[in-house]
Structure formats: C-alpha cells, structure tokens
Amino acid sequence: MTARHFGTLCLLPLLIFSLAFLALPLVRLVLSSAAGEAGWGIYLQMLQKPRYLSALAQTLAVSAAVTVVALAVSTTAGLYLARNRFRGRAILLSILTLPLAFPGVVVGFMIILLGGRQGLVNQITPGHLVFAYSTFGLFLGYLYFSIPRVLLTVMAAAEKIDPALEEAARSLGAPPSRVLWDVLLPALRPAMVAAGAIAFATAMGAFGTAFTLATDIDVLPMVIYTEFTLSANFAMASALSIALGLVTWSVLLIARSLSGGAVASGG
C-alpha cells in the first residue's frame, strides 16, 4: 500500500461521517423547506411575517449584547489572570470556568432561582423584582456560559504576548492606557474576534436556556421549535433553521477572515 492510498484510507471515516451526518441532513433540510404548499416561496413568506422578523431581530440583539459584554468582562479578567500569580488563582479560574459543565437547561433553572417568581431577588427586593422570564433573563443565562469560553481563549492569547513589547512601550513614555490600546488589544484582536464569533454563534443557536425561560421570550430557536412541534409546519421550521444557520455561518466566516483563520481554535 502506497502512502497516498494510506492517506486516502485514513480520510475515509471523515468522508463517511461528513456525508452521513453533515451533507445529507443539510440537503434534507433544504428540500423540506420547499416541501410545503408555498414551495420555495416559503422564504418570501418568512420575510413578510413580522413575528419571524421580530424573532430574528431579537435573537441578533441578544447575541450581539452577550458577545460585547462577554468580551469586555473576559478580556479584563483574562489579562489579569494571565499576568498575575497569586494564592487561590487556580480555584478562582476553576470557578470562572464552572459554567462549561452545565447544560442550557440547568443554566436557565439557575436564572429562575435567582430572578424568578420564587427567586432570591424577588424575596429581597421591596418591589419583588422578577426578570428571569424576560429577554434580560435570557441575556444573563447566555452571558453565564459565554464568559468562560471567551475567557479561556483570551487567556491563552495573553500568555503568548511578548512582555518586551510592553516594556518597550513603557520605556518610550507610554501610559498604561496607551499600552493597552496600542500593544495589548492589537495583539489580542485575533483571539478576541475568534472568541466573540464563537460566543455569538452559541447564543444564536442556544435552545435549552431559552426553552427553560421562554415565558415572554420569542427568539428564533424557540420559534423553530414551536413551528414543528405545535404547528407541524415543517417547511417553515426548515426555512427558519436555514436562515438561522446562514446568519451564524456568515458571522463565523467574517470573523475567520478578520482573525486570520483563528476562529476554529476559539471554541
């Protein structure tokens, strides 16, 4: 057996997996979107119904907000943890990454325990504040499991920055703010773009947390779920799934081009 044949044989399992679990389901999804009475016009119907456009806009808004806040919090914490060694650092880091162990349903339940009708905030505030079942509650849930993903990526990139660059900037009289904006953030930009793209894509398609909190929340994953379970509208559910996938894929593609192909390592 030649080396070329051996390489082809090693790629065979990947080819089979790609066809069986990636290509064929996607083709089936596209064909299902046109299987209804409207045919390919289902996409025009999707764009004409305010509910679908509103759900897409709300999903984009929540995902963008989660991405921005997660980048801000995780970049600050990541730079500090990457540059400082102190007692309890490993414990703090393990606590910050603990949300990675929880599925979306558990995260949603934790938000309910915090801001639900019987939650802690409701019990200690004079106005009995309840926010778990709102878009803000969903935002907190998404942020909870997005911060660790961004934090680990930023920390890995921060540890690779040459300290001599910062020392050179300080020796030239640059204040800490200029060192941050002119040295650290440009060096972290590929990692931040990659981590932000992963956080955005995760929030766009997250279902478990939205399903747990979805009393007054109308995001695209929930709309897709209700379309094929309650309405049995498989064509519209397929069309909405394709729309969601295209938006997320476009963001990942743009991020990959901006980060120099580092998006794949951001997860």
Second form
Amino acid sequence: MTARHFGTLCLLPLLIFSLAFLALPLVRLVLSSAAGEAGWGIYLQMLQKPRYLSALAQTLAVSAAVTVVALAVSTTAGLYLARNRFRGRAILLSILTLPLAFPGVVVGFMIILLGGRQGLVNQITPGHLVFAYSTFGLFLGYLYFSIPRVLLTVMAAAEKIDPALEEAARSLGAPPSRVLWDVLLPALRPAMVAAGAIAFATAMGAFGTAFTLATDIDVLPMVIYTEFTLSANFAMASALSIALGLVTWSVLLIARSLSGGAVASGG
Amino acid sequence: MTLTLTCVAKTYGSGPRALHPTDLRIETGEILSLLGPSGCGKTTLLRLIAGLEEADPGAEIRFGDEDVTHLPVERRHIGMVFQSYALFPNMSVRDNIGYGLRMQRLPRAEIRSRVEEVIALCRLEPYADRAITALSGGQRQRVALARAFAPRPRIMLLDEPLSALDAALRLALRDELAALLRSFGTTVIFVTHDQDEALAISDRVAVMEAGQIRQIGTPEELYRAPRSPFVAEFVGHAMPLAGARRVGGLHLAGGILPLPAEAGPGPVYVRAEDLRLDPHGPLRACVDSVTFLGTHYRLGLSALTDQRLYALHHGQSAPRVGEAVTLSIAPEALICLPL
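Given the form predicted on its own, state the structure of the form predicted together with its partner chain.
Every component of the complex follows; first up is the chain already shown.
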C-alpha cells in the first residue's frame, strides 16, 4: 500500500461520519422543509412573517454585539496576561476560563441569580432592576460564555508575537497606542477573526441559555423550538433551521473574506 | 554625537549582576563592537543604551550633552536593528522604512523623499513595494538597516545583525554592512559573538566577559597585544604555552623556547599561524591530526605542551599523523601577557 493510499484511507472514518451525521440529515432537513402543505413556498411564507424576520434580526444583533464585546474584553485581557507574570496569574486564568465548564443552562441560571426577580441586583438596587429575562440578560449570558473561548485563542496568539516587533516600533518613536494599532492588533488579527467567528456562531445557535432565561425572548433557535414542539410545524422548523444555518455561514464567510486570506484556517 | 556611559550596571531581579558598573565613551561617527560569548552582558549593555532596559540606580547615560538615563526608548531617538530584524509583516518594504518618519509626523512629501533616498542608499529599489515575506534574509537585513537609519537617529544600535543569515551569505554581507555603516556616518554600536565580524567592521572593539569589558581597543591592538588570557584566546584563538621560566627561556615539554628580552613574567601565548614547521627549530612535537583546509593544513600537535596545540602549515604536502616534527616560533610572534 502506498503512502498516498494510506493517506486517503485515513480520511475514510471522517468521510463516513460526515455522510451519516451531516450530509444525510441535511438533505432530509431540506426535503422536510418542503414537505408541508405550502411545499417550497414555505420559504416565501417565512420571509413574509414579521415575527420570524425580527427574530432573525434580534439573533444577529445579539450575536454581533457578543462577538464585538467579547473580542474587546478578551483581547485587552489576553494581551496583558500573555505578557505579564505575576502572583496568582494561574489562578486568575483558571477562574477566567471557568465558564468553559458550564453548559448554557447553568449560565442562564447564573444570569437569573444575578439579574432575575429574586436576583442580587434586584435586591440591592433601589429601582428594582430586573434584566435577566430580556435580550440584555441573554447578551450577558452569551458574553460570559464566549469570553474564555476568545481569551484562550487570543492569548495563544499573543504569546507567539516576537517581542522585538514591539521594541522595534518603540525604537522608531511609536507611542503605546501606535504599537497596539500598528504591531499588536495586526499580529493578532487572524486569531481574533477565528475566535470571533467561533463566538458569533456559538451565539447564533445558543439555545440552552435562552431557554433557561425566558420564553419571551425571540431568538431564532427559540422560535425553531416552539415551531417544532408546540406548533408541530415541522416544515417551518426545518425551513427556519436552514435559514439560520445559511445566515450564520454567510456572515462568517463575509467576515473571513473581509479580513484577508490569513483566516482560512480560523473558525 | 558622542555617547558617554558612567557607572552603568544592570541586575535582573534578585539574580546575579548581568552587567557590572561600566564606563564607556564612544566618539561621533565611531563604529564600536561589543564582542563576547553568549551571556557576557553585551546585549544587556546594548539594550541599556537603547533604553529598552533600565539601568541600576547611579548610572548615567549621555548622548552628547543630553542626559538620557531616564528617557524611554521611544524618546531616545536611536535606530535599532534586531537580531530577528523585527520587520513589520503587515507593511510593505517602503512602509517599514517610512515608519519612524511617520511617527515623527513629518510632512508627507518629506517622508516620501527621505524614504526614496534611504532606499537608494541601501540599494533596495527593486524590492521597495514588496511584502516583507517575499524578501530573502540578506534583503531583510538591509530593510531593517534602512528602517533604523531613515529617521536620522543619533546613534545606531545593531544586535547580532548577521547571525540570522547562513554562513556563506554572512561573509558576503559582512563587508557590505561595514561599507553601508561607514556611509551612514553615524555613531554605531554593534553586538556580536563572532570575532571576525567585530574585527572586520569596527573602529574599536570592546571584549566582554562575565558582565565586564575586559579590554577595549582597535582590532589590531586586541589581536596583537591582548592583555588577558581571555582576550588572547577569544580574539584570534591564541594558545597558552605552559612551561617553566628558567635560564635560556621557557622550558616546555618539547624543548626550550627562547624568549625576547623584554618579556615579562606573565603567561606566554602563541597563535596557530605563528607555530612554524622548521627542520632547525628548537621545539619537538608529535603530529596528532592533519586536516586539509584548502589554503593550508591544520596540524594537531601533542607532546609540545600538556595541552594539544595547533599549527597552520602552508605547503604542498604535510607531515603524516604520528610523525615527529620540529618547530620554531618567531620571537616577535609570541604574545607575552602581563601577570
């Protein structure tokens, strides 16, 4: 057996897995979306219903906000943590990455403990602030969920930056803000796009947190769930699923092409 | 611009001193190299001058009349070439070279003309619009040099600028680098662990060991009149002639070597090129190894002293391994160190 054949053989398990668990259900999903009374017209119906469109818009907005804020928070923290050694750094790191251990349901539960009707913020503020059951609560939950993922990727990239690059910029008279803008951010860009893509895709599809927080938040995964279980509208649920997948996929594709070719490996 | 260091020392954390208190004066336009093995403190000294490290209290660093001891690197107005070159991969060659000028907020037209001038000086015209990743090692080195020089720094600092290149290229670029540095006309400090580089490029060489400058002088002075065993061995690989000083000269295991009258009581060294095969020589040795190196043979000699010595032999044929040979050393070739 030649090395070439062996290489092909190594791909076989993945191929079988992809066919069985990805391609077949996908084909089935596409077919079942057209299996209802409306046939392929279901997609037209979907676009005509304001509820679906606003859910899609809201999902996109929350996901984009989560991505931007998670990147901002994690990049600053990641740069600092990658360059500085201090007492308690390892402990701080493990606390920061703790959310990785929790499923979305637990994250949702924590948001309720913080901003729910019996929550901490509601008890100590005079105005009785409740935000857990709103889009803002959802945003917080996803953010909490996304920060460790982005942080770890950015830190790994920040540790690989040649310290001489920063010193070179400084020796040429660059103030810290220019060093960040001209040297550090360009060096981190591939990692930021990759991490941002993961954060965005996760937020687009996150269900557990939304489900825990409330039923009156109309994000797309929730709508799909209600169509599927409560209304038993399989065709619409399938069509919405396909729409969700396509929109997420194309946003990632646009982000990658805008940020240059270096990102093919990311996300 | 003259550079004056007074009592400059550096200690990292609670560790040992990386650099012992050092005084140094470098004249305008001078090219000085800091030569020494790794860990001798030469890079620390360079980074202290650059402002990338802060010296221990009590130090004073002056650029001309200005005290820069507490200025950070971005305000010292120096040009630095890093070992890895540290070119900005997200910018073209031209943008790299213009970076320092942009940081000075010069008018656009002036930046452009200055960049073109430096590109021409460093003969980078064919590569000016290329990406950094599309350059060879030698081209990158020239871009790094051009980038450091473009803002007209008061002083140029080079950290092992040739060590990232492969051996053949290094030799070719060494002379080119020396010529380019001379054409700049600025004060240059150059760190290297390679004595050939230091001797070929600099006006003066400071030999460093264990955080101290052991000797400083012109390349000829260091080569011909080293003042310590370390400098003698590090610059030009001099070999110690260990023997007893008695009547008639130096009594070695392989014979008596007459010493010049002015020789002091200190250790005596000799270089391989000065140890000559001579049928009438006063020294006897046994040939241990013969290595043909093109222009000459390198002979390993035992039984002359306790230690194995080497002799360079120019000739069409060489003695065979195991053969006994007689040798002589011209009295003026002996290096007599102070005690």
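Residue numbers count along the first chain shown, from 1. If you superpose the two forms and keep the largest set of C-alpha atoms that fall within 1.5 Å, you have the rigid core. The model shown is predicted, which means the values in this text are computed figures rather than measured ones.
Comparing the forms between these two forms, the C-alpha position of residue 243 differs by less than 2 angstroms, with the core used for superposition. Core-superposed comparison between these two forms: the C-alpha position of residue 253 differs by no less than 2 Å.
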